[in-house]
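Listed next as structure tokens is one chain, alone, in the form predicted alone.
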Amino acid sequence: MSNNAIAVMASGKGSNLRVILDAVAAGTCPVEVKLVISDKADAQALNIARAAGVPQVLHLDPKAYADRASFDVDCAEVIDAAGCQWIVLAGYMRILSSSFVRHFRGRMINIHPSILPAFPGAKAVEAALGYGVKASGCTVHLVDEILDGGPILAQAVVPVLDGDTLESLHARIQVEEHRLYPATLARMVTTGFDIDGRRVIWRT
């Protein structure tokens, strides 16, 4: 297994793989995609890949499978076997079972649109807006069995305007995700990092 080699899930418009596999052409991302999956067949994630040459891109349907568990089964024997050392989520919608973030602990990561630990969940730039904060941003952060609860790898903080809408919120957060999701995949892969409680540590 090649400390470098990662599998993308991802389950729409893969603009996160889509800089993700930018910057590993450019050569400022030193990893190597060698496998996307997404639980949707129509996702813009699965043509992104294709059309950077990935390896194996994979559509695999959850309705197909008795529940979520097996599914994740299915998503875990195909990771294993591309050698995968790094799993990134990338837009990626479905909660994972406690199995499957058991099997991969320390080696998945995921990109959130807020300051974690504020607003976690599926409305976090909503929710921001809602409470009046004056900044906000991402977090990229280790995956556990809490959901945006993992400890965290990197943040960047946007300001929060006062004439913000949604769209144009999230769109300034979507700038920062992306300077900072292949920045943080390529810290791990050349220094790593250690965890002491729920910090994390980068190696020198």
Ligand code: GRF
The other form holds:
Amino acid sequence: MSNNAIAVMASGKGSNLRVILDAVAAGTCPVEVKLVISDKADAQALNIARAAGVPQVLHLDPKAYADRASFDVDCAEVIDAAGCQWIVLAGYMRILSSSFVRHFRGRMINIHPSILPAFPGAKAVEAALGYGVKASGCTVHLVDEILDGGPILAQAVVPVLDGDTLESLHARIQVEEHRLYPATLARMVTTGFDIDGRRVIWRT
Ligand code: GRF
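For the form predicted in complex with this ligand instead of the form predicted alone, what are the coordinates?
Okay, now the whole complex, with that chain kicking things off.
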């Protein structure tokens, strides 16, 4: 298994997938996107992956499976068969079964649109606005069994402005996501990191 082969899982518009593929093409992110999986047939992420020539682009339909665990078993088999070392969640909106999380422990990362541990969960941007925080941002973290709770790899902060709507704040956060995610991936596969308790210590 090459240590820079990645699988991306995405459910939505795929802008994070797009910037990763752009960074790979530009030579600034030395990973190989071998596989993209989506649980949504109409995810724009699938079109982005096909257009970029990702070797394996798959829609797996959760409705074709008896339960979450059996869906995740198939996903894990496809990822392993493709020889992917890293699993990159990029707007993947399904809760993962604990056996899937355990199988890829330490090798699966996610990007979340808040400064964790504030505002975990699916409505992070809305929750941050509603709470009235004056700064928010995004977090790249390892995935463990706690939702949005794994060790933190990188964070970026943006201001929350008085006139912000859900859309304007999310757009400002996504500018940072698009910088942070490819940069963090690149750092992961080049220098790497160690884990000390909850702390990620980047190697130099
Ligand atoms: C991002 O805001 C990410 O933080 C969250 O889902 C969104 C995905 O956006 N997990 P996109 O599909 O990559 O544009």
